[in-house]
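One chain follows as structure tokens, the form predicted on its own.
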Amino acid sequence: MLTYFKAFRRTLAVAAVALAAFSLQPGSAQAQDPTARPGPGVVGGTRAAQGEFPWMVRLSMGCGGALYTQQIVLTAAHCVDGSGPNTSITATAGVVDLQSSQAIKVKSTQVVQAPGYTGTGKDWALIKLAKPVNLPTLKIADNTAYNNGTFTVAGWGAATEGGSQQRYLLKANVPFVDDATCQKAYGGALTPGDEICAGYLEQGGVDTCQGDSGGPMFRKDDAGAWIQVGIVSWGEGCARPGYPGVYSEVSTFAANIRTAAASLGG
């Protein structure tokens, strides 16, 4: 069984032509170990208005992500290589449409990769931005109160398996599959205490695919805001049947991200 990252991999499909192609990056999962596990994107979704999920971020190394604050990026831990100062990186926001001109684009000025990240679990990063985006911010679970039910995922990614990357952005509604259910189709692969699950099952059809990795799968919480609870990390294929998505649980590592925030400074 092939399962990968979706660093290049992860995309919301729909049934439409492959728009704007992205060439891969170094530093995406794919480039660093062509036998790595594939990324997710969004298969079987559709646009996403303009300023609906205002705090998306497209990252220039092939993946996705999500205003922490307004000065930092959450995002996967195998979109990045390690942490340290990096200035390699270039985050687009603000807009659906990545060739529009409204598009705002800062550079990176240091990484911070989940301490412990090995390849398996862990799968969290957090990217320092050279200045503030004025945009808002996509608040992150502390708990597993919002572990379940349906969630939306978002992304630039492939919109069908090995599909071209995505001009504009794409939207897809996943429901929730517990741990067991989802230890059938990867066995020893997840590890459910860091791993969340989402899908059709039976199914298929709807997933996040190559290029969606790092990116934020999020719900409605109590009070009707939006809160991230997962982040786009691997699964096998997209969207097939038997194998959901498979998303880094943010509730488990939410203290880590916000002591690894506040040693940022942003």
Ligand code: ARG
The other form holds:
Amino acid sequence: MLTYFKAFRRTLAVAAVALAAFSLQPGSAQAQDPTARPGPGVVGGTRAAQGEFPWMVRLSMGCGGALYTQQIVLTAAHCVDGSGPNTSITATAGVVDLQSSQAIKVKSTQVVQAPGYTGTGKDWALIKLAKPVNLPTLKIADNTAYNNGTFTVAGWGAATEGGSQQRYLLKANVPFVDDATCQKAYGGALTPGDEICAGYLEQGGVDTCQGDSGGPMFRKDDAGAWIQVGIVSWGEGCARPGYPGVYSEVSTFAANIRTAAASLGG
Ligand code: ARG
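Previous: the form predicted on its own; requested now: the form predicted together with the ligand:
Starting with the chain above, the whole complex follows.
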């Protein structure tokens, strides 16, 4: 409990700094006083260290992503408009501070939105970059072995429900929630084979939120390497008790992602 409140207080401090430096909602009461709406605020996260998650990418439409290869970003289908040539997206990589002069910025050339995506399930997409970036990539889970335990999530999205986007990358840990339990919260809105849930079911307080979409949910594999098991997709509000975060189940789509990446040529 103590650690939890420490993390909470620190996030509010981070949120306050970010709001002052990077306010996107100058008119809202919440933007002026983030403490006015206590809601453990990524919600419930702390600042990621520079280089801690080197494959994290911020996309210009306001989503997250991860380097699947040095020239292909894995993100969410709902973050893109469709498939085909696309030079309108800018990926920012290599930094936790989006305003850093060290930021690597690369434009997109092509997008593959999950074939058959209609807004339910299949929430993945690939974005090919104009040139490779010299950064580590994040491998994806191609079987269900790691679809359990405690996951890490990271992103520049809102640190409170309805809050503003963040300048600095935030991270948090969230426990796996099984399909049956998650279906109790979401009923038929959940596509269990395509989606994996995570969060503190009883107490809420820690979650991804708007603007984190497309970013990875990951954990350590048996060899101690990071492996991506989810893609930030949706949830009822953010960090609400009883409503876990819903993530695309990467292992379900691993073969399709591989094929799509091959079609993009690396
Ligand atoms: N759909 C949101 C986005 O576009 C992500 C929401 C995640 N919500 C949650 N409660 N985990 O950024």
